[in-house]
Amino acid sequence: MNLTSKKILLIDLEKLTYEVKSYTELQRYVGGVGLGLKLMDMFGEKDPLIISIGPLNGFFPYASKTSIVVNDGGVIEDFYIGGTMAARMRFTGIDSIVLNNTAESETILEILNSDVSFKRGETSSGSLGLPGRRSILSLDESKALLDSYFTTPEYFLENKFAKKNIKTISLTGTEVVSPLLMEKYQNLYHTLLARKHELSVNESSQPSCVNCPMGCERSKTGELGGNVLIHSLVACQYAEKIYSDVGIIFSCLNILGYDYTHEDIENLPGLIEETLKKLS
């Protein structure tokens, strides 16, 4: 895991390439919403999907979801989905997916840490990434499913991958990440897993996203904009009053071995505000 730059997986659909690139002036944007919208800022004349986790996601309870950021129609949006795609994402080392251009004809993408395969829209979803370690996002019908379950609000999402001719995304990662500190680390995982009651959702029996016991009944539909601190990291929005504690976010940050300042974390709104401006 790199501490110190954001490793971004840029994808050109229309040439059908790909390239990992590590950028330290991105480190500042944490991750997740803020590191979409500034990619989108500097890719945007390629109407890119860009999909982002942040520092926590794949390590602590509640940091969840998956930001995407998109270009709708002249509207900059970012959502949120659940499901198991963050702590995938997180064992390919990389911090976000940026997919320029279009592809000719339909296709699908088979992500395997930071490798990718481009196939045909024929082939079937059953035989790509690695069971067990896999989460596959598809078009199904009118809506795109991940792991089967978990969509979004709205058809940002499904009107993007048709414009863009993706019909799956696959994703795998295999790489191993560890904690500095693990007794540390271990000790405030289950400090803030016992911490379920201050969610603002009901447990029920419903498929639970990644690091979440609550099986909630709202997971199934995702998040649509919100606190930015929270989508920046990306934690759930019903665990807004864990996350908002900036204690808490710096435990976290700090025993995962990140030197984000207080005053990092201060600015990060206003510089969100600033690259919307841009954006705008």
Given for the second form:
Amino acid sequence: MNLTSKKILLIDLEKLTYEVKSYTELQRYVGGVGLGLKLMDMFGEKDPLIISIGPLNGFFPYASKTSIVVNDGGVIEDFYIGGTMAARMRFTGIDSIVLNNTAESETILEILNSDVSFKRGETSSGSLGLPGRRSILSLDESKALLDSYFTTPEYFLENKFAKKNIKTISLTGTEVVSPLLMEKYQNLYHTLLARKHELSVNESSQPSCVNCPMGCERSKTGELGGNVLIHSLVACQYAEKIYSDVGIIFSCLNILGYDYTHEDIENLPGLIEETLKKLS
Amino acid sequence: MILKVTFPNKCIGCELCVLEAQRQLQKVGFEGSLIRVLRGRGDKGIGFSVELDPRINKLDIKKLQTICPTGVFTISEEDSDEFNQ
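Can you give me the structure for the form predicted together with the partner chain, which would complement the form predicted on its own we have just seen?
Below is the entire complex, every chain and molecule, led by the chain shown above.
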């Protein structure tokens, strides 16, 4: 688990190569959209598709989304997908995946922790990754579907998959973490889980995001834009009441061992705005 | 007392049970979990099946039952084979 730097998986689709780099200087971007926009600033000329999680994903209830940042015809778009992806990515040990350039032919990426296998388009998605620990994001006719169900708004992801010749991304995380303050972590986890009545969606019986008991009807379609703090963590927008409380954010971060300060969190929206200005 | 997957069709794939089982073993993650939620094709495009390792019954199974938001699990009074050996 990276407490002082961001671990980035850089994939070059043209050369079919990859490397993992740790960046201490990216720590202040926290995660999700903050991290994604900064990586867009760093790798923009390679037309990256950037998939990021935040420090709470995999650990706390309702921190269940994955951030995606792309340049769609000159406009930087940030959008979010629910389901299993954030939780699986947490246990790969990777904070962001940056998919640079374009593959020559239709390509499937099988990511297992920090390793990537490049496969041809005809590979069956059922043979990818490890059952119970994988997410499969695949271009299925007109939409990109995560685990055959969850999608993203509009067609930004589909356009980018098509342009880059990506058919499927399989993501498996097998790392296991033991927070130092395990008892406090467990207490906070259950305290937050018990606050589900504060979410702005109704409980239902639809397929749910991992670490969320709601089974709501909204999670299927993902999210677009919104509160940059929520989207840097990367929590569900319907849990905004919980995760816009800086006290709760600090409790979560401190229990996991992060050393973010109030100033870091307070300065984040300004930092994101500054990055966006550079990008435009 | 043993934990049973009585209503698998109610599973919504939230994996709260998987993560609770791991926390009881003082860890967070999916590797080595005594509960596994598997995904396949279903009525809603996605369907779930829940697999239990018999060693799950050494954990606090009441807590595992109650964390499920849709009531997939029941607790049976019968002893598991593992404990009869």
